[in-house]
Structures are given as C-alpha cells and as structure tokens.
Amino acid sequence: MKSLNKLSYPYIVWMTILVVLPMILILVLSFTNIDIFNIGSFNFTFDSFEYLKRPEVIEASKNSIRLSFFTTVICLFIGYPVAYYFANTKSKNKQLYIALIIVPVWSNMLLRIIAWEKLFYPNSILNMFGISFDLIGTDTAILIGMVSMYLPFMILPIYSVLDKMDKSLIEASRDLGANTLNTFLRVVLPLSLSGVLSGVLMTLLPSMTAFALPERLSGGKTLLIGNIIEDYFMKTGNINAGSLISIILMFVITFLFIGLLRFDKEGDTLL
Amino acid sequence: MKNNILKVFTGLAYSIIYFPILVIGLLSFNKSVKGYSFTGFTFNWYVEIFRDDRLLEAITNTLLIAFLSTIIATIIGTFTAIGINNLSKSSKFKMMIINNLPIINPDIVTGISLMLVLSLLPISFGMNTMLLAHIFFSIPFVILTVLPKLKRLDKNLYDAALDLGCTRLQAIYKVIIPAIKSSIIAGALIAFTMSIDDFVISYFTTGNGFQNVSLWIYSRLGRRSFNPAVYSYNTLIVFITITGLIVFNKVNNKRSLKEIK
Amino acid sequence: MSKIVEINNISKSFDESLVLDNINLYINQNEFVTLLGPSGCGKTTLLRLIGGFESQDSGQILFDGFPLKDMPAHKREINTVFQNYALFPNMNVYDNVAFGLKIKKMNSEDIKIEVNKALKLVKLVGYEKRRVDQLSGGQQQRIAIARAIVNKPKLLLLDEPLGALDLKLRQDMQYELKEMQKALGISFLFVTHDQEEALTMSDTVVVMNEGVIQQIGSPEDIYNEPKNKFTARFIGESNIVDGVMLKDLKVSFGGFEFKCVDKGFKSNELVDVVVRPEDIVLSKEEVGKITGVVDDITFKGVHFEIIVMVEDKEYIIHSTQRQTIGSIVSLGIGPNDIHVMRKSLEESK
C-alpha cells in the first residue's frame, strides 16, 4: 500500500522542471535585462515595469478583463439552464447529447474563428440568405465568438455537479413548504456552487488570455493581454517585458483560483 | 412550460456552439477559395486535402502527436494517479496543487514557459519538443479523471491482490488497471482531444518548420496559400465523430434495454 | 496443539504514534481467534502485520516457526476477508475466486474443480458469471471467503467482515464461519468491536485497548473473570464499584460486607469490584443488604433492565420481575457472582 505513493516521484521531478523552473526563469527575466537566447552579463533593472504604462498595454488590459467578464456572465446565463436540463432529462440520450457539446472541441479552434469572421464581414456566404453583418471590430463579435468556444466549459462542470446531486434533496425541499424558486435559490444553487466556480474559472481565463480570436475578430483592432504577450515574445523580441506581464497575469489568475476555492468548501474545484 | 425555457435554452447552446461549424462544412462544399460568397457545389476541397503536401502533412503531424502524446500522457498519467492516490492527504494536496497550476495557467503562459526551459536544453525545436510539450499538458488532465475513480475504490483492492498471491506489479496491472480501465479511456480522450486542437503552446513549442494542423491554419491566415481544403478535413473528423458518438449510443441503449429485461 | 503464529514483542507506530504496544500472543492450529476491541485500539493493524500489508518497527512475527518479516504478502500461507471484502469489481464470481489459482499458475481444470469446492462451501454455486456489483452483501462476503480459502491457507485472517450486514445475516454468517472453520480445519484470526460476536465463535478471545492486549482467555473466561475494568465494561454491561480487599475472600463494599471467592490480594487493598446485572437477585427490603430505590425500568424483550440508586451509586440489574419506581428494594449478591479486580495502573497513581 505505502509503497504505491512512490509512483508519484517521478512526476514531481518533471513537475519541477517544467513548471517551478520556467517560473523561476520568467521571475528572473523580468527584473533583469537578461537575453534568455544569448546569456552573458546581465544587470537587475526595474525598466520592464515602464512597459506597464504604455497605452497598448493598459488598454489590452482593460479589454482583457471586459470581454472576458461579459463572456463569463453570458455563458453563465445560457449554460447553467443547459446545464440543468441535461441533469434532469430522463431521455435515454442523455449522454449523446451531453458528449456532443464535448464534440465541436473536435473541430479545430482557429477554423470556428475563421468561420465567425467570415461572417462577420458585410460580405458573406449569409448574404444569399438576404443576412449581412458588418461586426468586424466591435465587442458583439469577440462575445460571440468568445461564447461559442467556451460555452462548453461552462456547461460540463456545471452538469457534472447537478447530475451527482441527490435528487430528494429538491423533493425535500418541497415537501418542507418551498416553492420552485426558493427550493432553486436555497438547495440547487448552493449545492451546485462548486461546479458553477469551475465552470467560471474555466470560461474565464481562457477568454482573458485568447489571443487569436481577438485578432481575427477585431481585425488587429481590439488587442487582449494575450496579443501583447505574444507580440512581445514572437515578434518584437521583448522578452523581459512579456515575461513580467505573464507573471503578472499569473499572479492575478493565482489569486482569482484561490479567492474562489474559498467559497468551494467541498474542494471539488478541479480536484 | 418550465421545460420549455430550459429547452430554448439548450437549442440556443448547441446553434451557437454548432454554427461556426456548419458554415466550415458549407464552405468545404463552396467553389470559392476566398469563402465570402456561395459560387457553386464542390467536392473538390474533399480531394484537395491529398493533393496539398504541406497540408496532408500537418494533417499528419496533428494525428501523429496526437495518437504518441495520448499514449504515453495516459501510461504515465495513469501511474502517477494511483501513486498520488496514496501519498499522506497533505502531500496529496500539495500535489494536485502542483497538478492543477498547468490546468489553470493560461495557454499562452504555459508556451512561454515550456518555451524558455526547452530553450536551455540542447535539443533543437520540432517535433520533439512539440510533443514534448502535448505530453506535459495531457497529464494533468489524466490525472485529474483517473484520481476520483481510484478514491472511490475499495482501498484494500491492492492489499487483496497481494494477499492472493500476485507481484506489485501484477496487483498493479492485472487488478488496479482494470478496475479504473473506463477512466483511463475517459482520461486518454481528453488528452486526446486537447491535443488535436491545440494551437497556442504549439505555436511557442514547435520550430524548424514543424507545423500541426493550427500551425498550417495560422500562418497562411488571409493568404493565397490558405487552402479550403483544410475545412474538408475539419468537416470530415466532426462528421466521423459525431457518426460514431451516434453509433455507440444506440449501442449502449440497446445494452441496457438488454440489461433491463 | 502446535502454535501456527507466534507474535513476540511487536510495537508499530504511525505518525509518532505508538499503535501497537509491545504485543504477544500466538494463535493454535485449528483455532478461532478473535481480536475484539474499540475502533483505533491497534486489532486492525495487528491483522495488517500478520497479512504482511504493514511491517513492525520491533519485535518478531513466526509463521509456522519462521520469521515473516522479509516474506512478502504474496508468498505467505495467509489469506485475508477484507473489510467491505474489495472484491475485484471487474471480474465476475468466478474469476474473482479464481484470481489466486490463476496467478499460480494452476491448470484451469484444477481451477474450474477447486472454485467449485469453495462455493459450494459458501453456497453459493450456480453464481460464477454474475457480476460482484450485483450481488447482495452478503453474498458479497461469502465470495470474499470463498475467493481466501480456495487458496488453501494455514491462517485466514477476517478484518471485521460481518460490520456491514444486518443483524440477522450477522448471526446466520456467525454460526457459518464457526462451521466451516471447523470443517477446513485451519485457524482464523478474527477482528471485531462487536463483543457479542466474539463471545459467540472464539476458541480464544484478544482483548485489546490502546494498542495494549487486556485480556487474553475462553470466551467464559473473559466474560466471567474480567482481568480489569476496561474488559469489565467492554465486555457486556457490568456494575463497578470501588471496593476494599480486607482479607482472602472477603471484600467489602457498598457499605456491607460479602463472602467472595478472589484471593491473593494485600489486607486492605483497594480494588474494583465487577458484579454482572442479570446475577443481581432483587428482593424485598431486608436488613443485611444493599438497599436502594428503584430509578427507572425499562422493558428490553426477555427482561427488565433495572435502575437501582443506592445511595449515588447506580446499579443496573437485569431481571425477569417487574419493579415499580419508587419502591424500595434490596440487592442479593451471591460469592460467586462477585468479581474482585486490581484497581488498573492509571488509577493507582
């Protein structure tokens, strides 16, 4: 029994080296004017943190925690109903149409932004239809395409907690006098929090940190914290600054995953 | 009446989660390359996706780590799982801590890391640290469904198979691995999945020209290159997914009707 | 008979906790042992030694006259009856009972013959391809037997294996285990809190509290001549009192004077005494007893249970006579039905 625990060693070595290491060295980079490509001497500097104050990056943050806290509400509203029609279904399909909110996973992510944007634009394949958009660059497309790509994520927490919940609990609750929204309020809801925080955190920090479908759905014009990373890493070599906004955006997600186990007392939070 | 609304509810989860998805397959049947117009019926691109080598490779490159990373993600995930099983409760806390940081850590974050340490390794990036890369996010994942399974288990399963006589590593295979076999395929499709679509830590992992199918799709974004074939490949896997999803569930309930009488 | 195990001076902690406390004690051949204590007494973590699922920090465990300690759970002529019975949720009945054979490498004819044996000895043949998680518990439990002795052990090893059925299945599984112990004629090692249960199948009864054996003796030994107070009132419900030894077979307490058959006690020596409620005889007041006030009565089925109160003190009393509350009664105890106690260390002190 006991020495079953030792196949857990391994993983801490390569958890060590491909997590605790890297941050450490995004630690390190960002108080320094380190190469990290061609190390030779090196000085600690505060100069990453004037980076923080450029416009492009107060702004991608703003917009960072906008669209995200707008998709995160929206896909709470649309997936929780969802969510609770799949744990009280007793069609024998059930799982069927469960996993096919799994499937479009399947489908690759950047082809279901490339078919939003081509939509998007005031010519589409939708205009023999006698439908045209013209959303390119504005908050309504980055939503939409936000929703539909983390929808999901909302949904499936969310079932997995209602689906395991005893269902007598809400007979209970109205054998004791309740009505359907105060048995909703004061037994469902409070027993399907966990999932509900899952389900937040996992529609929450993707969509904060996209920076694919920002690009192509605004058209360059509307740029996430994900975009200013990415273009501080790829393109203008700017590693120092990259490095101290992501361990930046670490802390911030650390701390959100944190302030909501709190309200998990059940610790069922993606354990 | 209340059914209703949840049902409205539903029907607008799956419209907007399947739309994007019907227009690819509405424009793997366009005659247009550029999509912004229906020109005609094609099944062209179906054919295209064998002509285009650079495609047909990324098509290839997709399924061959993804098939490698599941395979060993699951062997290995599935070990570590009943090890963390068993560790003191705290230590098992820390672990799934340590577990959990890759999970919640941005896509972009996890690319730029894994980037910078295999920077200071000396191996060349490719295919190696690509699926390098597709392992180290597959794990946790395994993890994270094996380990309820294991808790629910009879804790003495192990003790018993010792008890009658097998080896610990044939208590390991022979009894432990069964009992939890439907988690570990649950596991194994997961990684899996996060494997065929990723594009983000692709994109900071990969070098050398190594492209999987999100590679290929980003860098010939608005490109003459861009081939609408890729939306045939994309048509073709969700279809045979969703064909088999069908399959297996008509199966299942014809199981259980079975099991019933 | 000859000693099958033999268990000298074993202690074993966990977590800087002392769980087992230099523990001795050695099991027959053909005998029915039962370790009977409280939960976290240390009984379970004895079996755990024995099966070789946990080691000792000191003292010696002999099987059949060798060391077990470097033999490992897999090459010991030992089987256990887990609790909850663990059995393999992915195989059916009979792949369950035949998991030892098979990873012995036995000729699947042999198989197919012995697991045969084995139901039949738990009844339960006609059952080989149902699913272990379609069974009833106590059908369960007769596979985990059947699945431990098929592999002919010399000890079988029973980690409270009745705990989880209802009181009727327990009694009927009780006198079966007794049964086929004696018609395998191997030894069982039994744990469990449940007093009754012990007293009911045991050759030899373990008494065990805090990791320390109480009490080691026949069922009617430990239930009549409790060694000490814990055993006293672990082992059915027992009136205590405090008591003065003025002499060899002569105790005093409750303010009178009694005629008893303990000796070798120091003059004057405090002591607990045990008297059992059913061998209190309650009479009219009369001079020369106990006397003391009916409390409450509660009906309990074949008897009355009493409260007396004499003085502060309670007596329970088990009689087939009604009392009324109230009324004012004398208690008869006879010599034999008194059982005078060394006060234990703790209280000395």
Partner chain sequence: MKNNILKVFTGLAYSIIYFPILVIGLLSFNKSVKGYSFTGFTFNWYVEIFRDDRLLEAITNTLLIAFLSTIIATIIGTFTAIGINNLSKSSKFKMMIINNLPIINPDIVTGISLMLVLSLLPISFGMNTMLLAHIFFSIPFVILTVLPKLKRLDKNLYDAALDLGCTRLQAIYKVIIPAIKSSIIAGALIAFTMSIDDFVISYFTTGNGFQNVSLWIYSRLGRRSFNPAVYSYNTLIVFITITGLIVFNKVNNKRSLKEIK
Given for the second form:
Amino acid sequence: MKSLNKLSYPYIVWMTILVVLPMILILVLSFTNIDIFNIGSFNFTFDSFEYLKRPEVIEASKNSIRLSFFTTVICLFIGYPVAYYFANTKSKNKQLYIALIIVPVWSNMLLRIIAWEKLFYPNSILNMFGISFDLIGTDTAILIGMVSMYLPFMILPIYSVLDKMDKSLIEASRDLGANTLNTFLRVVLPLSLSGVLSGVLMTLLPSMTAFALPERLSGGKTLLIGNIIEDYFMKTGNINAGSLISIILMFVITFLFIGLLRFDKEGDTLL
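Coords for the form predicted on its own, given the form predicted together with its partner chain:
Next comes a single chain, given without company.
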C-alpha cells in the first residue's frame, strides 16, 4: 500500500500549484500594500479593511444575502417535491428524468445566461408567440436566472437521500396508523434533512457569489459581492481589497462545509 502512495504525488503537486499557492498569495495581498504588477518593498497593513465599510460593498452584500436567500427558498420549494417524486416513482424512465436534470449543468453556464438575457428583452423570439418581457435590470430576472442555474444542485442531494431511504420505515409508519401527512412530517422529512442541508448550501453559496449572471441580467444595475470582487480585480485594480473580500468568503464557505460534514458524517449527500 505504501508504494501506491507515490501515485498521489502528482495530485499533491497539482493542488499545491493551483490551490495552495494562490490562496497564500491572496492572503498576503489581503494584509499588505504590495503591488502584484510591480513587486518591490511592501508593508503589512489593515488598510484593505476600510473598503468593507464602503457603500457599494455594503449594498452588494445586502443584495447577495437577499437574492441568494430567495433563490434558495424557491429552489427548495420546487426541488423537494421533484426529488420526492423521482425517488418514489415506479416509472421505467426514472433514470432518464434524472439525466435530464443533470444534462443542463454540463452546458456552458454563460451561454445559458445569455439565452435568458435574450428572452428577457422586449424584442425576442418569444414575440412569435405574442409574448414579450422587459425584465432586464430587475431582481426578477436575476432570480429566474439563478433558480434555473442552481435548481439541479438542490434536487440531486435531496433525491440521493430519499432514494436510499429505507422504505420499510414508511410502511411501518402506515401500519402504526399514521396518515400520509404524518408519515412525511415524522419520518420522511427528518430523514432527508441531510440532503436538504446539502442542497441549501450548494444553492446558497454559488448564488451568493455569482457575478456573471447578475452582471448580464441586471444590466449592471444590481451588484452582488461577486461583482465587487470582479471590479476590484479587473477594473479598479484594487487587488488588495478584492483579495480580502475573497478570503472572507472562502472562510465562510469553509466553515459552512465543515458544518455540513459534521451533520452528514458519511458524506452521502455531497456531490
């Protein structure tokens, strides 16, 4: 077995170059005034923390929390019934239905965003059917886009748990006199909470940090925290402040996933 450990060396090198070193660089940028394009002398400083008080950062943070919350709630209310149906259906096309949920995830996200963008303009292909939308620049457009993008990440973890659930527990509940509603509330729902939690995290986190989707569907009117990071890195050149915000988000994401792993120790719901 020790000889097989050598097979992990390429992976370790790969992860070090693409993950560990960039994270160390971002951490250094967060607490220094170093200019990455003109590296010279630099000092450790907390000046970047002042940017956290800026109005655009505060507003973007509020927008991220608000829109990601509604996106997650909508995905949960749509995704749980869909996952429940797929987990309990006797249809021979069950695997096909699951594949149809996964297939859109394989396509380029930016192309799907642009497709929604074209439909949300007053002049679109929908005019052929007498339908016209004028949603660009609204929160509604962002919510529709986010729900369509992240709904599979809500459905699949819940489906995974429901599909593996011991069906004899449901039968026992029925035999003891519980009706359908009580069986769901007291047996099915508690046993599927690990899948719900996983789906919530896998929907909440990407929707909170999205930047391409709100940029296209809001016409630049609604900024999320991902847009602020992009602006600091690509437009204003304030890489130090952008790095600090990125580090904070990474710590939040890490703590949330640690919490998930503690709740779901077997890791069955992580995709």
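Residue numbers count along the first chain shown, from 1. Just so you know, these numbers come straight off a predicted model, no measurement behind them. Here the rigid core means the biggest group of C-alpha atoms that line up within 1.5 Å when the two forms are laid on top of each other.
**Q** Superposing on the rigid core, is the CA of Ala212 displaced by 2 Å or more between the two forms?
**A** Ala212: C-alpha displaced by less than 2 Å between the two forms.
**Q** Aligning on the core only, does the CA of Val28 end up 2 angstroms or more away between the two forms?
**A** After core superposition, the displacement of the Val28 C-alpha between the two forms reaches the 2 Å mark, so yes.
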